[in-house]
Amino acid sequence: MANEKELLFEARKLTKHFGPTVALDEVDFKVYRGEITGLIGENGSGKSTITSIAAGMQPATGGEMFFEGKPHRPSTMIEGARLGIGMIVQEQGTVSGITIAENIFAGEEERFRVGPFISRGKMNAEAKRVLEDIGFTGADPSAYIDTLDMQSRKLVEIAKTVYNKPEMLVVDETTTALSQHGREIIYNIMRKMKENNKAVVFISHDLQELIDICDTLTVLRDGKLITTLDKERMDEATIKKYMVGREMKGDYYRADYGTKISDETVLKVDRVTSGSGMLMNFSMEVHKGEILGIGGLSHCGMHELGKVLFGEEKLLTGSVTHVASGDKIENTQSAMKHGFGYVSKNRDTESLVLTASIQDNIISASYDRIAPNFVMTGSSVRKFVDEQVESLSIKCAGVQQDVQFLSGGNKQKVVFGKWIGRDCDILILDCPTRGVDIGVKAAMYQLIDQMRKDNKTIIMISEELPELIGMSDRLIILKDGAAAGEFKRSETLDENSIIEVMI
């Protein structure tokens, strides 16, 4: 019995592609006024994809969109906010070294104009009366940003949207990493959008929280639209159904249960804190030759572990032993003269250097191994490269190529090459198919299939709960950085009993 609301957006049949991968396939999704408007669905499934390209963040391959009745294709996010599409995202979007207040009105300063001056204390007032407007009272407009810790700071960024007066405001994510007080002050603010009669598309993974809030729900999975449930039928069993829905295909990920874990730990990880994120006193040992899955929300802090198990991230209580030699991994170096070898979860910024070629990408972590005594040829190069290249078919036209001209997928097989190319020991995989279409993922996990035979032990970090359950032999889950949960590798293991504990 939706009654008939007025419809504000309408997308017909938007598509999006990121070279071969295929983000959003033909979606059609309608958001109405006076409501709340769920989206959820699994990491690279299209939700954020959808809103960004509303909101103008980037262009859409295929299909229109319709605002207001009227066409719609905001080119940047200054043309999507005029035409009144407001967004929220997780990255930090405040810009230090100026105060709040200028924050708050970046790019709209034009509004304080008295004469030629643009009125300092006219500016600070409104933003004062803005920020009380979202119920954030703790800090003085006139104060630099950089007094505020990271959570403030977000709550200034959603003053300036709601300031803004969107027709539709997109909240994408953004609760995750807000403390309850933050949430609050969102929640009234999707309540008084609602009440006056504007819409709120509201993106987040925590169920319970979409439950209470949102009027309808629209499950993504894939890049395809599965359903719309309204508030009645509403529930985690039947969403959680609607989330999964795949049918687990065999091949797709490991075929074999059961297969018995050697005791022998390799690593030891004890009371560990580190420096940026989440993870406290935590500790966890890693057995050879088995798959560690870590799973979690994405600022449960198990990133950041990544880092601590490679020796990148500073240790501010306990330590990280490599069992067989008993020493301590106190720095990149040491971590790799073990046998470390990490993929990190940022492939373009962290993993590869994309200015340079698919060569010197390659041969950039095992300079020991082609050139023991110093010397370099180039056949020892060629020799070592061509064998990655080979064994993992990385699309290119020549070793010499740069890599910033490959797809995602056949990136993130060099960053691979790089690091089996070392014939590393312990692997630490952060989120390897991030970004990476289907075709591929089967191949990634073929792979990782294939080296835990060759009895190397792989730590893999994944936001994508079916990947943790199809690959891992043993998953911890992490929760506001500390263990919440351990599950073994079962036929029966699925992705509810694992959402139970994360969220």
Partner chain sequence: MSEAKKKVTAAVGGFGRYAPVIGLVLVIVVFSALTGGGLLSVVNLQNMANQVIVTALVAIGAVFVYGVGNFDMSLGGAVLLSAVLGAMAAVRSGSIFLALAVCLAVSALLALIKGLFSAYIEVPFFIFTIVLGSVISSVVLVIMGSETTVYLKDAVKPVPSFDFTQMTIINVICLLGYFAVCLFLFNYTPVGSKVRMMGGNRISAKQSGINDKKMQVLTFLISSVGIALAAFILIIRTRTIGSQTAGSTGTDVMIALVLGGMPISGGPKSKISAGLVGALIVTVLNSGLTMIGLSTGVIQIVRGIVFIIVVLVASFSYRGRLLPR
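Form predicted in complex with the partner chain done, so how does the form predicted on its own look?
Coming up is the bare chain, nothing alongside it.
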């Protein structure tokens, strides 16, 4: 029973306003020791807001919090960590330009002082131990953090947070940035926290992940607490109903099968070896009006393929050709000239300028469309941006609002708006629904399918097999930088058939 459990954290009537927007509306929320508490809701429901206030990232507008029975009002994340709350954020939480070890011990370098100097040797040795403790081996702590890929940087951030031995660990959308191995590392950390009578608050959009990992699941909607489900009441249909306030029937994916793909080739990749070495002598053709799915395990080369197609990564051998013109795609300018658009997996660092407005982000790829005669008027800009905000249902305080203050799903809609506004003929989507809720996913799948019906060509790179199976006309699986298998759209295609060629 709940009254037998030890209460660790409590929020009472917690409220947060961002101008006229109510992000949290008098929310009561409890976290108990020895439990993994899940938080779920559509983008903008208040999940990250409540945990960021608890961790000291931002202040509340109203209400009160208690931690270990005492009033809790941290003014910074450093103070929050000192009080016992560690937070692994959705966005990148490491600092560029310094080493892995310096990232782990930022602000705590004095513990390695030997006489007048900080001992780098001792710091690096301790960093190596900390990384190995969570299962991240092989990294050189003296190397610059910038030499690591996004997943490895996230594991460094996790190691730093866990090293501080928090009583309550907040994991905010972290697993979406990790491979299966990385996910197992964080699952093990959460289980150890539970076994040691500490607490975890786990935010995720992956319903099955929450059902598997969590002891209780709290659902937020439009800044209000809707319900808290115990383990026995957790099933996908029930959770979805509480999240969106209505019964959600059917799946999100395409319902059609047997649709004939055009014979017209729009894009040809011929024996490409990429500058990064992640693609090796790779060839493929893409047809007009098809959704071509690209999948595989981590480091298979699929994300590099997206950059190659958009001219962002140099080639050592081979070519990417826009068939209609015969032109080679050698840089992003030539890609955009021929109607290409690109949604990067790393949304916040590569697809958006977080400190710029929604308007500036949406128009950034379309100056030539808005002002073909080099004359850009306020009315033409407003018309262009308003069309995207309205058609994509971007929730915002206004088009001048900085993108950094939007929820993950609305940020992703801004990225889509940037390229849809440009009316791209070939759209490269790398993990297009990563970190967005089920409602936004459904809307994006409908949008992608409508673009297919409008004879646009979609190349969808994804780490989610159900998404690839459900949306693709054709699916190519990469392994070690080469094509390992190809599958056509079929009602009988299942994950097991694809996994066999992935591994």
